[in-house]
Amino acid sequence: MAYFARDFQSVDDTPGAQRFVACLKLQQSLEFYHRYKAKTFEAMHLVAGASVLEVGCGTGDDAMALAQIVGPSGQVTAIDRSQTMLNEAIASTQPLALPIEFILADAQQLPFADHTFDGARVDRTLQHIADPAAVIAEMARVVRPGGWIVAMEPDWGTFVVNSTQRAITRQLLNVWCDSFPSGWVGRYLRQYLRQAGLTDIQVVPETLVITQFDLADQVFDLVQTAQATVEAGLVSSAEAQAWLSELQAFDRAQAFFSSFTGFIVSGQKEPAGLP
């Protein structure tokens, strides 16, 4: 079965690709995601008629929101490396006649000229890329002087789950974190934006709390993580099952707890004419 931490980087080549689509749609339905996304849109300082780049557009929901902001005189260019995701996005947005163009592209080698866009945004995509600094550098290249770049990424070193089995919990959560190509990207975003020459960098933490086991499993892939940890030889099958059983018991007692923190980091490309 597809494992979110490892396989989101290659959706089209992974059996059961619709599981990724379902995961994104579930996340889009949660208030936490609505709240932080609104903050990322605000941080872009967009106006009607602006041209904006969305990196890693997934099912297209954020591209639709950006299109509403820039209006019919603006333009949203949304890229993804997955044709599966682009097909979903196109099917969702085509009847709406919004100013959005969807393009199959590699975020590390953007197919656009320098200074093409008024702003650029990436949301929970860099965690799935081995060289996120290269993506931020490319985003800075294609944004015009004075434009803003906004990134929101989790740092899976902040992921917590309550369990009395501390050593096993550490093993499992480390496997989840380290299965991402860039599981610690959240803590490096400020550095990457500075390296790309951006200024006025702002960092805003956002924490998601989930207190239902089934929902946490859908978002954090807990059962799959337990299996991956067994396959890695770090815990036994019995230990992994005991861990899951305890979490489910906590859930029945309304005592289950899980959370992670992501970071919204924004920066401005130095306006033209400044030294």
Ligand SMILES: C[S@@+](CC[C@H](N)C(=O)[O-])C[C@H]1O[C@@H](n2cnc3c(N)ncnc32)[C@H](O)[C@@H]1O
Contents of the next structure:
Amino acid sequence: MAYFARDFQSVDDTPGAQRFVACLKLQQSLEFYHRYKAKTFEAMHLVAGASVLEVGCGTGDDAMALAQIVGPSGQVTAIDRSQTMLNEAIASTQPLALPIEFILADAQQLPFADHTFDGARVDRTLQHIADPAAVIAEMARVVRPGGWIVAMEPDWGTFVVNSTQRAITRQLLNVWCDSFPSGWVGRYLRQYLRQAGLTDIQVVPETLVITQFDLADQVFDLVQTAQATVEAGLVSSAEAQAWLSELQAFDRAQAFFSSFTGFIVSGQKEPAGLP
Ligand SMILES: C[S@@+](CC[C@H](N)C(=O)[O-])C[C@H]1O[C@@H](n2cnc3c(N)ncnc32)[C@H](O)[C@@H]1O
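Please move on to the form predicted in complex with the ligand, as the form predicted alone is already shown.
Below is the entire complex, every chain and molecule, led by the chain shown above.
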């Protein structure tokens, strides 16, 4: 079965790709995602008529939101390396006749000339890419001087659950974190934007708390992570089962807790004519 931490980098090659679509739709239904996404849109400093790039657009909902902001005289270009995701995005946006173009492309090699866009945004996609600094550099290249780049990425080193089994919890959460190509990207984002030559860099932390086991499992893949940790030979099957059972018991007692923090990091490309 698709494992979110590992397989979002290659959705089309993974059996059961619709599981990724369902995961994104579930996340978009949660208040946390609405709240932080609104902050990322604001950080783009977009005006009506602007041309904007959405990197790793998934099901296209954020491209739609950006299209509402830039209006009919603006243009949204949304790229993703998954045709499954693009098909989903095209199906939901086509009836709305919005100024959005969806393109199959790899974020690490953006198929656009220098200074094409007024701004560029990436959301929870760099975690799935082995060289996120290269993507930020590409985004900086295709944005015009004075434009803004905004990224929101988790740092899975911040992921916690209230298990009493510390050693086993560390093993499991490390497997989850290290199954991402870039599970620590959140803490490096500021550095990447700086290295790409951006200025006025702002960092805003955003924390998601989930207090229901089933919802946490759908977002954080807890059961599959337990399975992956057993398969890696790091815990026994009995230990993994006991770990899950304790958390489920906490859930029944309304005492389950899980959370992670992501970071919104924004920066401006130096306006032309300034040193
Ligand atoms: C967790 S989803 C986030 C989607 C969307 N940004 C959102 O907030 O709902 C990650 C997306 O990145 C895409 N992706 C992964 N690696 C990519 C790459 N190298 N280039 C472009 N897109 C990529 C996946 O296909 C998936 O749609």
